[in-house]
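Starting off, we have a lone chain in the form predicted on its own, written out as structure tokens.
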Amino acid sequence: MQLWNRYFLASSVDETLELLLQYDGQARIIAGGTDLLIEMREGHRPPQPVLVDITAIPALTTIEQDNDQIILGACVTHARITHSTALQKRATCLVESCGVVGGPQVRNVGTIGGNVAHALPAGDGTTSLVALDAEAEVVIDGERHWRPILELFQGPGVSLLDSTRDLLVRFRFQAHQPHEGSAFDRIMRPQGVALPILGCAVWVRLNADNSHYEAARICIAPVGPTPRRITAVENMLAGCPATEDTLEAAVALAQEVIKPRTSKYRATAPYRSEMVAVLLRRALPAAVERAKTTMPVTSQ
């Protein structure tokens, strides 16, 4: 079975956009191909007339640290993220989430941009990017600009980006500063492929003496058609002491506001609600402990 008619290896963003324009909706972006190729082989998606491979574009394959900001190309693989010393120190939750994506073969070719562009609410890398308050640089209708990452998600599997016309270029987010830390954890079940029951990414900032929360960002997914922040818990934590009592209050509020549905592929709603508590009790203290030891950022 022939899965495509023409295959281009683009060398720049401009060349990619020119090819998409030339083929007027008949060309499709491909990076790692860990979703697209399987979907085509299994008949869930028709063969594509034209594929445009963007994995050789330098601007899409770099990890940069500019003072307190990290810029991550959309075609950086999960494996490269897990091996990056800068990300291990300055975006810990992202390293942990990318480290559980698929197996080694998938992590070696699958990209962080593909994790987002596929627009599934259970994406591990996506969950951490939301907690890191990342922005995405995109080219839509020929215009290049930055968008908050959550704007890219229109529904389950429905992206703001048209993969036959638009391009996801890179992400940016703030590196962890002193008194900031993050963590990711996941509960999953093996069922042919590893499906997450829930994943949880947490970022926190503590006050100068590390006794109280100053701010927090929490993403638990999948609990809806698109990823989202758990803002009620974030707001509750601000100003509270970083103690066991606060943790239990956060857990109770999370279980009150998060209503995961029953999924035949994941677990029942009551079980998943219990796992909300398990994940927060793991991820939140881990982020707090890391925040207590984070050193100032230095340029690399």
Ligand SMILES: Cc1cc2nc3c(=O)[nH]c(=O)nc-3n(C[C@H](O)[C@H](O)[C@H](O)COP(=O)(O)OP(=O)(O)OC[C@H]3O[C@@H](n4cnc5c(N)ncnc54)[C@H](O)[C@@H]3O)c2cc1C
Given for the second form:
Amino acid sequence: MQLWNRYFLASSVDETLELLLQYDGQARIIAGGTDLLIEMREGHRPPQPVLVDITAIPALTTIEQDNDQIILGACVTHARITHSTALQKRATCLVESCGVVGGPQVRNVGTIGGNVAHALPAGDGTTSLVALDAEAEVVIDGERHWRPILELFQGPGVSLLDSTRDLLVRFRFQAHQPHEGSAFDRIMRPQGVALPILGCAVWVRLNADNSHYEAARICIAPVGPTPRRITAVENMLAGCPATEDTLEAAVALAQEVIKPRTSKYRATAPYRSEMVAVLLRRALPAAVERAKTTMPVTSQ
Amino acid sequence: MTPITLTVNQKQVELDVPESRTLAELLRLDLGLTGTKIGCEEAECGICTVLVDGVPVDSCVYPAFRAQGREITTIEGLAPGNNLHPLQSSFIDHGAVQCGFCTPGLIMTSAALIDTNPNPTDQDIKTALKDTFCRCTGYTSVIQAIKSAAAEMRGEAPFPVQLPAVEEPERIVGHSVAPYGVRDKVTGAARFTDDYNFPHMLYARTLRSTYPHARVLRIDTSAARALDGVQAVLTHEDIPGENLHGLVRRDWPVLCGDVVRYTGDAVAVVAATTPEVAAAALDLIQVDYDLLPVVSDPEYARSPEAPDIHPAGNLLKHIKVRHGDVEQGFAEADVVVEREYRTPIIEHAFLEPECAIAVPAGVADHDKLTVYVGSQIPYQDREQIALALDMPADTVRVRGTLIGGGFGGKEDIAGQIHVALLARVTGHPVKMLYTRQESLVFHPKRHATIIRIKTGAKKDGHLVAVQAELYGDAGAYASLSDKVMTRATTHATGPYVVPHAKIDCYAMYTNNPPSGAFRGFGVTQSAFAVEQNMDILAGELGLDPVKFRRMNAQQVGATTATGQVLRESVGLIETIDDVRRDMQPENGDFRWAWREGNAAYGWGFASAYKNTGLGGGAPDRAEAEVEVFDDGSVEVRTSSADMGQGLAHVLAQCVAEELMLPYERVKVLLSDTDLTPDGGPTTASRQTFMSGNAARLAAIALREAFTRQAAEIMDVPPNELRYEEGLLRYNGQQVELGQLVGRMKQHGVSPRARYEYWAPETKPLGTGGDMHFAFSYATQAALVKVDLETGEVYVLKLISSTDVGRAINPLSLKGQIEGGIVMALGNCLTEAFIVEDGIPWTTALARYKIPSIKHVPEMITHLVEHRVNSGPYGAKGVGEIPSIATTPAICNAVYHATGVRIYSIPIDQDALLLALKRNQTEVHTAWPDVK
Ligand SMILES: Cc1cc2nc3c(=O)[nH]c(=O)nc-3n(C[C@H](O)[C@H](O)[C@H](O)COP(=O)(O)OP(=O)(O)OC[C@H]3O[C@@H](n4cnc5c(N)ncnc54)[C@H](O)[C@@H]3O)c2cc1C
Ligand code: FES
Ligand code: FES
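Since the one above is the form predicted on its own, can you give the form predicted together with the ligand too?
Next comes the full complex, this chain leading.
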């Protein structure tokens, strides 16, 4: 079945925006296409008259590390994120989450920007970017600016971006510093749609002797219509010793504050609640262990 | 049309193509590189994988214009010229190719892996091939082939091929010769139906029902007809002959006119100049429906309040097994176990979606209306096409193409009749290719069943009685339900001696997709129940599950529940002993279960049996023809189908054996109703036995004719002639087979022999006597690990032993067994086709997970060869038996590991974990119940 009529391989951001303007809602951005084309193929979305391919735009496909900050183009593929040694050390949870997306063929074309722009409540890359407190550079109504990533999510599958007009350009977030570390894990089932029953990304910063949490960011998804942080647990962890007792207290609190829903053919609410505990018990200690060995960023 | 330049297999190509092309379409349609296959167009199956700048991508969702200026490598370009890439030869050597439809994708994905990782571990391979599916091989041979090729490319020796031990082979039979035509399957040259194209060919699509049950009030096709490019729109009014088809019972409309009974029902068909126009035309057809109440479950279907789906009511068949006196049996029992089990609808998910092409008589060198199709039953296709078109059968020709997997799902009519009708009306060749999504909603599946079963035994462990009630969801049409559910019923005692049995099965019409043949033919379902009841009984009796089975096992002389006395070839006890032996750890005592940290480990055991051949009194015959040519080559011909199971080489081996020829000299021609005699349906694990026998006996007849001729020429007594590699010798004199051909023709003797083989007679159910002429047996043990934190179940090891009568080709048998086991793993752990009130939820492959390479356990495969006198060299069927014991073995293992028994599949980790947390010992729900 024919899913689109015209196909443009854009070479710059400006060209992309011009094409979108010119086609006035008829043209849609395509990155990897691993969400978009499949949605159209399965009939969940009508065919699109015009597609504007943004994967060949150099500015959208770079991974840069500027001292403490990492800047990630929206069209960097999951495969490139997974294989980036810089990201392995400085954004470990992101690497772990992008490493489990689909299979190699999907990771070779699917992009981190597409994962975020699709605005699912539990995109794996998205979950980690939220825990990394990333910001997204977007062009909305012709205006280019940085937004906290959580502002992009308006509802399940509903993004702040209208991909027939707006463009997600890149992300930025702090690279892990000494005493900082992160981890991602998820629970899948072998049946049905390849969406996680629950995914969990954790970022922590420990104090100078690695004995206490200084700060933590946790994203567990899906626990609502949009990705969100578990701030109650984050706040609780700050200042607490990095011990088994603290972990269990965090687990207890998380199970209290998170009220997952049952979703059809994926998981029941009680099971998800159990998985909240399992994932925290897996990801939090992993992030802590990594935090203890993170090296300073050597000057570039 | 827009110009595009790219490099394909090192050649720069410039094309003018529509911008809507995917890379797969560009390769297949514009460049004719049909080695790249399409299985789903959803980025799920990975078989369309090609390399873009050396990186594997799914070409089905890769827009062609993104490839502008890039370098593409496809299977056709993997090795220069006529050479084979080490992966290609290694896939052949290690038996990693069956139907071959997935092979290009697997090889391309593997090539990219080895390129970046010259020494991949099993784990690396499982990561890299995670989303490249194969439904046939079970992947173990694939892993082995990749590692071996990688070794070769590193300059090391290739890996030895792992073969099961077999009895003393004959000259050719018993050897693992390469499957017939396998080279074409690894180079991409092999042609499946969609790879054929004819001049001025039209493309057809089918309009299917919107509702599971409705009266059709009006069909308005005028707008569709008016669409530019549309050449024909046909409805029920356009069928010249009988508007019903069906293999056992003709109850399935070719095109529905009055009532639709499931959402896959065809209402209209369109032929147009492009597939896009055909699809657009479907949207323009208006159908008015009057909705009828939906029957969505077989128990409700039998209740008086359920509306009738067919005029004769919803009961398709009540099948009864009566053996001994079941009341008396239970009275004698010391322990009785009664439980209820449920299995879901299961989809074949063969990787090649259905495709059919019809070419009208007089077009493109076709003297008859010819239908190209990958079908399991060409002659019945022909008969059904002829009936619908009201033409004499011999004016229609069905030419079978290669089949990209069937497993029972390509027995019923799909597009065959539709394309024939459209070709006749338009005068053009017409191709109808189903999308994966259409294939899912349309074709018959494995029956969902409810099985209530009561098993009784004495204190000493002897079984005394089985009583069971089964409900089978036959769906909207009969298909093979009658036969399938009969098998479920007659095998419901398991492969044991049970003196008293009373089993009732109700095959019920519903508004779900039809159910029909599926590897295991109903026995997969009943074994799930039988073998778990066996374990429960063993537990209550305090007996070891293996000893308990062994003491009740069928042996020669035993009587089955249908009253058949087993006179030969009952290798069950040996299979039990083989498997038990391998469960023993190298040091220490065997344990059924243990725990390590948060993991629970357990072994589970199950045995099974499965008939070979149609049985039940159905006359079972197969014809084959063998011909010798002037050049000394030989051809064997039969209409039977090779859907990857390896029939072609079995036939060639039998013929080479009997004519004492090198295997390579024998060509095989299958599935052509004009050129090949009727081999009967490729079903019921019957082809090795039936067509193998026909080919062998035809070859013997031919050998005798040649011997007589040679004896005359050389003037020697026939019994003193020796055959050697295509020569006949006597005392220094020799003559080639090919030389004799001319002589024979001169004397009016045909260098060709045809043999019609009739299977030993069988008796219908209920009459006692032999219901089947052979049974295959298998035992399997599964070692599972259950994650006690998440409820996830992993199968770590699977030991199997299978009584196949005789191993004609050990490597390909191993492939059948491994493939059958992995398919059954899906049945137990990953698969369920979900239908909600008659509306399929499983409308995409993304919603139906078949096992991928990452699910594959370590497999140990034993063969037992208790020969069947009447089988070719003693062989009996093997196609289905490997898929039967796996599910209960895994469930028994989960029970040992966790103390929780699974009564419904596929195993739901969610329910299993919650049961563990709540100290419950039974799980009666499965994944589809999560809502
Ligand atoms: C087999 C398979 C398995 C998968 N498994 C997983 C998994 O395990 N975990 C997971 O999270 N996802 C999974 N996915 C989903 C998908 O691969 C990812 O979400 C991927 O990151 C999407 O990126 P893409 O570049 O392909 O997006 P596309 O499909 O190109 O785009 C998605 C949407 O975002 C819009 N868009 C894309 N980029 C931009 C941009 N820069 N600016 C504005 N709008 C934009 C598009 O218009 C479209 O609406 C899977 C998909 C498949 C097919
Ligand atoms: S992934 Fe492309 S055809 Fe299945
Ligand atoms: S050989 Fe792999 S799908 Fe048939």
